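Starting off, we have a lone chain in the form predicted alone, written out as structure tokens.
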Amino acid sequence: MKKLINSPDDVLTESLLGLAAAHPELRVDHANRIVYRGETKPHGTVALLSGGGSGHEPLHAGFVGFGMLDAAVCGEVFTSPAPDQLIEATRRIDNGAGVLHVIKNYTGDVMNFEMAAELLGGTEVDTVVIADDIAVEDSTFTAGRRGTGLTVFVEKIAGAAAEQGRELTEVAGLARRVCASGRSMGMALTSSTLPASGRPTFDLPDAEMEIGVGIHGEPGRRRVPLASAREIARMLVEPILADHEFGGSPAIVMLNGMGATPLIELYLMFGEVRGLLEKAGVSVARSLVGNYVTSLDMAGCSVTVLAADDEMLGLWDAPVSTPSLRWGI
């Protein structure tokens, strides 16, 4: 195993570590492994908290800041963080008008933050679960389908509302209409290596591929022969329009990239993939790509089309400050 670490039981403490060197406009709570965003917001301002397993960078950290989180709480290294950091959290970010809890569709995840939101006394909290990845029904980590790209998505747009001042029930409820308005689906090349294992968390030969991979190295629906980028694009395409209706809506897409796949391929696929859109009557009216939910070094990608109304556009289009999405500003 070769990576840029110190100690494998040290990573996450040593990134932090980093994360608040390289962005001094951050606040990070080392002890409770917790990133705030610097400045507070006006009282009476809903607050948007995230988090989940480390490894998926820069989901959550890179997208705290101005128009999106007010905090990210960070696990372990593909573990989900406990009740008591996300207790603390969110009474850390509560301005008085509530805190909305953005969570990915993994059982840790969904367990520990409804354990926090049972304990917490005297923060109104409530909630958005993310179940985007149409791949599969249940997995290794979750019942029902999994929580990848549309998470960015959700995080931008109510993350946007918020600043707006709209109330905690309006921005939960635009929350749920962004859920229910995107698909995902991703692939690999190869497969992830956690460091404290050193080892690759499944066996991938290379003359094959995973698709609808998880991002946690969760099996797809499928193995299959290694195909053309085309080919690939087709494979996550056509299901993603075979499970949602996007014709007649201008669409976001992000095409992600999941950790070691370059920019150039990258853009190549996105390519693809608005190819297939257009020709299928989908039209693509903003686009976003880059890595954004990794699963460590695994190549590949994966591909997220939200459906979205003007209201959704707009709030899209809303100023933006964070490590990993800056626009407007």
Second form
There are 2 protein chains.
Amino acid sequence: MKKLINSPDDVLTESLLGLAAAHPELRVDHANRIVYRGETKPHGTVALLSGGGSGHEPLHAGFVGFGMLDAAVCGEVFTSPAPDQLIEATRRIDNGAGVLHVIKNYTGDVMNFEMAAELLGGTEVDTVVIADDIAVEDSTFTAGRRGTGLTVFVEKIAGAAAEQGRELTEVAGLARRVCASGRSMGMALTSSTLPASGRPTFDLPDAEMEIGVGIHGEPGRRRVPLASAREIARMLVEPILADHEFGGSPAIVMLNGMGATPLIELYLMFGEVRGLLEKAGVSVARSLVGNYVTSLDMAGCSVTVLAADDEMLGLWDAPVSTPSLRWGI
Amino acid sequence: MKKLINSPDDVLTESLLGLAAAHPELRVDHANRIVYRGETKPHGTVALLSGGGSGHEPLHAGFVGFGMLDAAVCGEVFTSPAPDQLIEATRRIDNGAGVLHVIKNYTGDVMNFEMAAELLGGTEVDTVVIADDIAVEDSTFTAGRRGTGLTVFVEKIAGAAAEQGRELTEVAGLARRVCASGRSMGMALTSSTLPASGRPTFDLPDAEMEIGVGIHGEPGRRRVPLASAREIARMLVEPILADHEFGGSPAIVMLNGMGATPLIELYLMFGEVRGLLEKAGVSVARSLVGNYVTSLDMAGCSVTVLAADDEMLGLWDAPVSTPSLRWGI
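So the form predicted alone is up there; where is the form predicted together with a further copy of the same chain?
Next comes the full complex, and the chain you just saw is listed first.
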């Protein structure tokens, strides 16, 4: 196994030490694996919490900061965080206006966030569950659709709304509208390798790729021979367009790298994806190209498309200052 | 070969199409492979040009924008841009106050930038050659030391100085001071694969790594058995500290990913590197962790350390707005 680690058991602990050192504007509760803002928001402002298994960096800790999350809770690699961690994090960031839990739809995540919300006394909690990955219904770790790339959009747009001082019901409602209007699909050229096992998560022959793969290497729709970027773009964009009516709205589009695919290829793929979208009458108003929701060292990419209204576009453009998304500030 | 491309011959052309689509604030001269700013600086301001072979993204095109480069010229993958491209780019960005050529020390780059400067009539050109990679003297494509990670620092600091309206001699002098005060060293866990050949650039057995590797896969100092992140950090930091006197100055440190190494590992490595530096009395004042100067899909990392004075720190902190480095704006 070729990884820059000391011991498989210490990867998360030691990565959080590095994150804390690199970002003095953030704080890390190392015992509970909570990354939170150094400066808290004014009293009476809604707070946003997300979290999940590690191995998808920069998601979620890389999105903690002004205009996005108040805290991220880190589970072990590909493992849900425990209810205790989520309770501690929720209490820590509660500013007296309630906390929105932003949850990717994986059974363990949903269960542990739910348990935390039930056990939390005195803090108002609302919840949004993201299930944007159209590849499959039900999957290895999921009932229903998996939550993937759209999480970045929910965290950005709902985070900006919270920063403006909107109430919890409004912020949560907006987050749910983003969920209803966005779709994703991904693909893998290679598997990822878990530090704990040292072996590829799944087997993918040299001449094949997985279309519709999950961010933990869960099976997708089909395994097909390697194809051109243009063909791959079509295999991702067509199902997305078939699943939702995007016509008319300006779109926010993310071309996301799975971890090991270089930026020169991601920009090339974005060009292909954008061409297909525009041809289908979907006008790309904003875009993100890079590694945002990864799967360790998997090579591949995913596409996320959000049919945005003016309110979402305005909140997307609002200032944000986090380790991995930063503009206007 | 597992890559998101259409044809090996079209990788750069099509990647630039995607870059242009993703960043409407930039302009791309596709015939000459020049990426430049949509909004030009005021007349009488020094302009910065860099460029080199592609495959190191986001370097250089990802650093075009306010506070950094005025333009980047893209050669084919791992191939120097031609003098004609450099001449065209220099003329395009000249605001009447001269142009600084920021060159990584590779024989082809230096030769073609020199030829361009000689052939350019009517534009004042000054030159800085970056040779920060302490791994080896002379290398596959280089006489002297190779230019690598410090390029980001030169582009950021000199770019901020140019934005303030300083004169060419001053901007160039500052760039040369950065070159004199910064050192880098890298390592590879795996080779990269060139789209044109479809095969690994060099052979690296499963149980070995290359310490001191170049960003084109050039040989380093030695090939050693795989080791822990802590050991690897020591193998990179100790030679850097032995090569330059860093004591006393605050340091700007970059932990750079070579392309295929996930962020969770890069943060872990940064924690190790920072620990060693602080133990040696080098105080880390600013840091960057991520993929900034890559080698296609190589797994590995590099460390860059700059002994910064107050002026450099101030210019580092100055606002910047480029696709891959953005703050304060």
